[in-house]
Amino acid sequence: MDWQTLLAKAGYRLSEPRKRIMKLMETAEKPLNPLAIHRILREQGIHLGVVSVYRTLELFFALGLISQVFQADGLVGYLPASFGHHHFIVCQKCQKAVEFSGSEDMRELVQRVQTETRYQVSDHLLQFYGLCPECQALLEAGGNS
């Protein structure tokens, strides 16, 4: 099911701001934070308020259309979400992020965490950092950019 259908089924109309933001998100390879989205859209001649960007991202996240990716600078960025259990790996050099399937079977880890902390686990976030193949190749070739 595509994002337009999901919006409609959830009772939301396909407004122009929502359409523009989702079109941008669909092509994102790096996590985009709300201010970056606002800036990119302005550069494209699309003038939306920052509040509209934040509200749209909140809606898309609540509907499961986008996922949060935590960036090294402490900001939260967003990328399109796949359905099902998934996580991200983020390149520490170029910030490109790739989604990978997550394991549904985390019972052993959850049980250990609950035993050690006495917390009741209700959800989790797992994200890896490393170097993407392109940045690895640059590093091996002796490049620093």
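Note that the rigid core is defined as the largest set of C-alphas that superpose within 1.5 Å between two forms. Positions refer to the first chain, counted from 1. If you're wondering where the values come from, they're calculated on a predicted model, not measured in any experiment. Compared with the form predicted in complex with another copy of the chain:
- The two forms, fitted on the rigid core, differ between these two forms by less than 2 Å at the CA of A137.
- Core-superposed comparison between these two forms: the Cα of L125 travels less than 2 Å.
Please show me the structure of the same protein in the form predicted in complex with another copy of the chain, now that we have looked at it in the form predicted on its own.
Partners and other molecules omitted; one chain follows.
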């Protein structure tokens, strides 16, 4: 089920700004924050107000259509969220973000944390940082000179 169907089923309209914003995020390789989205779309000649960006992101995030991605520089950006449980890994050099799946591997850790803290775990935030293949290759090419 694509995002447009999900949006309609949730009772929201498919407006032009919403389409443009989602399309931009779908074609972006790195997370984009509200002001960056606004600037880029303006540069592309698409006329929209910054408040629409904020509202759209807020709605899409609430509906689970997009995910927050925490960049190494402290900024928070957004990228489309695929169906099911997923997280992102972000390149510390070029900010390119790629999704990886699931949380099956964390069961032991969750158990330990629950035992250790006596909290009842219900959710988690997980993200990795590292170097993407391309930046690794650049680094290795530079390292050999």
